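Okay, so here's just one chain, in structure tokens, the form predicted on its own.
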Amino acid sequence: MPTRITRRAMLRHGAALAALALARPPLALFGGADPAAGAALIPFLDAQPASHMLKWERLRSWITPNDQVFAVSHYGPAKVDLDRWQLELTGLVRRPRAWTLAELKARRRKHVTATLECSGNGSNPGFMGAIGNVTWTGTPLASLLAECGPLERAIEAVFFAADDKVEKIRERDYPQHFARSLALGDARREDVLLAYEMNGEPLPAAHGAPLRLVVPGWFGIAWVKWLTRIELLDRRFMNRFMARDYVTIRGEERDGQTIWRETSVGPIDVKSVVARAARLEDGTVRFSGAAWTDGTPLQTVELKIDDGSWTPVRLDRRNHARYAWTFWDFDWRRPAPGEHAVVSRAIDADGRVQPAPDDPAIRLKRTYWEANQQWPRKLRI
């Protein structure tokens, strides 16, 4: 089960954190060339992310400017005829409808800030900077669905894309599209949004055009790219991709057995990452990164160096929004030479702590799936 810590706890965390604060005036911690003004950047030694996705020491604004966000495609990229494409609702609704591009951009717009992640970002070392921080604009799928009115017996909206393959299922072809589905009450959130912008321009063809689903504080996989069709069912939807794949199996340790069992990826577990460091011109060494959880509110971030005890750091709340990570720094002053481990841990407002790699939450895990396990970083003073 997932790592809790007490209540006494957290108190004396927030007690060292306000201290912390008080203390030091705010920082821009990624606003230009360099963490602050006169440091130089000391590079990680451990592995980097090599494809295209976010390579941590090169951030530097809390948004993430859509050519730095990866992109994720099982059976895409689609390609879609904009001149004919819309939008359906049908299923177990009054009033099955479907919408244009247009239609659907002439009704109430909506901004919602959230980080996107992919599902198995950190799962290893070379796999570490699949997610990004994106403003999105879209119209709300709630008013979508109270229009349409579902009927009672309604319990599970499935959203269909438009890219499809050949699936073999009990050794026969079977022609799928890309679908993923959300519980009813999860599709109602008023947060949830049928996207057609990313940071103010027009949701791009590798991230989805003309639309897509967003579903902020879910992993990726639910955020459905190329969206053409949306069905109401009354039974759980079972495709490969709620099923098969992106299920966790994860153990448990009870009574000297070891329960397994598999749950579907859904949302995002509460994590952080050691994203930079640089040497000040007093010789301090700035540590600064970020953390997200899956809209729980942040309690703390601690960082950990070397054998040392765990020790709050900074965080910056002057840009929030409640599915958006959060930026973060910790100055280490008068540092040893020589080679150092550093690792951060972020913990939730429900007490849910990123566990340690020996954890049993992690040690058990049998999928990389949901890898939150705390990612320690190597350098050299």
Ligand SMILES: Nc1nc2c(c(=O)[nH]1)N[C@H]1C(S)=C(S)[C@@H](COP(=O)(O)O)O[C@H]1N2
The other form holds:
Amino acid sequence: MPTRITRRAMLRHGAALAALALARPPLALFGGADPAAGAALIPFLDAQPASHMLKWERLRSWITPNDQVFAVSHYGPAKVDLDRWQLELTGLVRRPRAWTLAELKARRRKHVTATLECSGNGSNPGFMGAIGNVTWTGTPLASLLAECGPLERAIEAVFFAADDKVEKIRERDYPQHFARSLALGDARREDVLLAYEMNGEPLPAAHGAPLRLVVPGWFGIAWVKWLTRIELLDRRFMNRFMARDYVTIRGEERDGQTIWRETSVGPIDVKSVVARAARLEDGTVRFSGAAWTDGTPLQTVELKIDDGSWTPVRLDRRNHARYAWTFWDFDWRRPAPGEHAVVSRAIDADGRVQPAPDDPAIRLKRTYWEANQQWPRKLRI
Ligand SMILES: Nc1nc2c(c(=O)[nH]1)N[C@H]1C(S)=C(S)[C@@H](COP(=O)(O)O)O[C@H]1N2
Ligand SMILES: [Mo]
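Can you now output the form predicted in complex with this ligand? The one shown was the form predicted on its own.
Shown next: the complete complex, the earlier chain at its head.
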């Protein structure tokens, strides 16, 4: 079972996160058709213990096994009565209705391989593994929406979950269910799924059983777990997870002025990491890693060693899915002994470049979420 990461724990440093970790069976990812098999792994000097999250240095499998996918819950895991569970679709629709799980499973089945990333991932060294690449199976949300006949004035679909808590809103207490919304246009995208399987297994409880929303290309906060009700509105939904928490405050310098913008966490940013360094038999050091986007094609990933120039890596296109991460590697021949720094950056087809930590896009970001700055790593040869 994946360990639960509470929001408070996420906001603490790595040591607290490590303390939350549960013992796990050893990972069986080594071996197979790995070009660097038998190569010695060179540990990064900056590596952090993040036991309940993805271990980058062990990254081998393009698909992340279920027991290695991080899990987040803000209100604690939901208790769902599976015998009585139904999904309701209500609000501004001509024909509101509800479906049992069996009814949803009898509908068109679709698989989407998509990378799930928490929008807090990468925000600090102790929180770097809140990501996984999974094949999700479910039924497209779009056809349910169409069946119910949304009214012309509906603009927003709100996804309510079973987990709940009393929230203080403007100084008063209100019982609230976890919820997030999408603009109706985003909700209608053909690849948005109501998923009941994760890598071919029934959706585990920690990941939202019996049904969760899968929003390929968006950060995890939009992927509502333990889904119970979808409601269409004619106005913007502004709960904690849309408008108070999961908000990014970012400045942009324009004509000598800084313009500040406050936005709700949305699509995934262009991003990459150097996951591993391995020594091959001839002394070459092979760096490998992953890069991902919001679904915009990846143009290139570049690597910089010490004060060298940015050099393109080899992208591994054997496994490819629009919303899935891309693995890459780079051979560093004849590395000099000593301590070195290595960093990667991804660039997408729209020309968006993963920013350096001191880039204005990151320097002028005042909040925690949506942190796609480059991740420099140190190693000793
Ligand atoms: N019902 C519900 N859904 C939720 C959350 C939650 O707390 N409750 N957390 C969200 C966040 S912040 C993330 S990153 C993803 C994580 O999905 P996972 O737990 O399957 O990794 O779930 C999202 N869906
Ligand atoms: Mo998250």
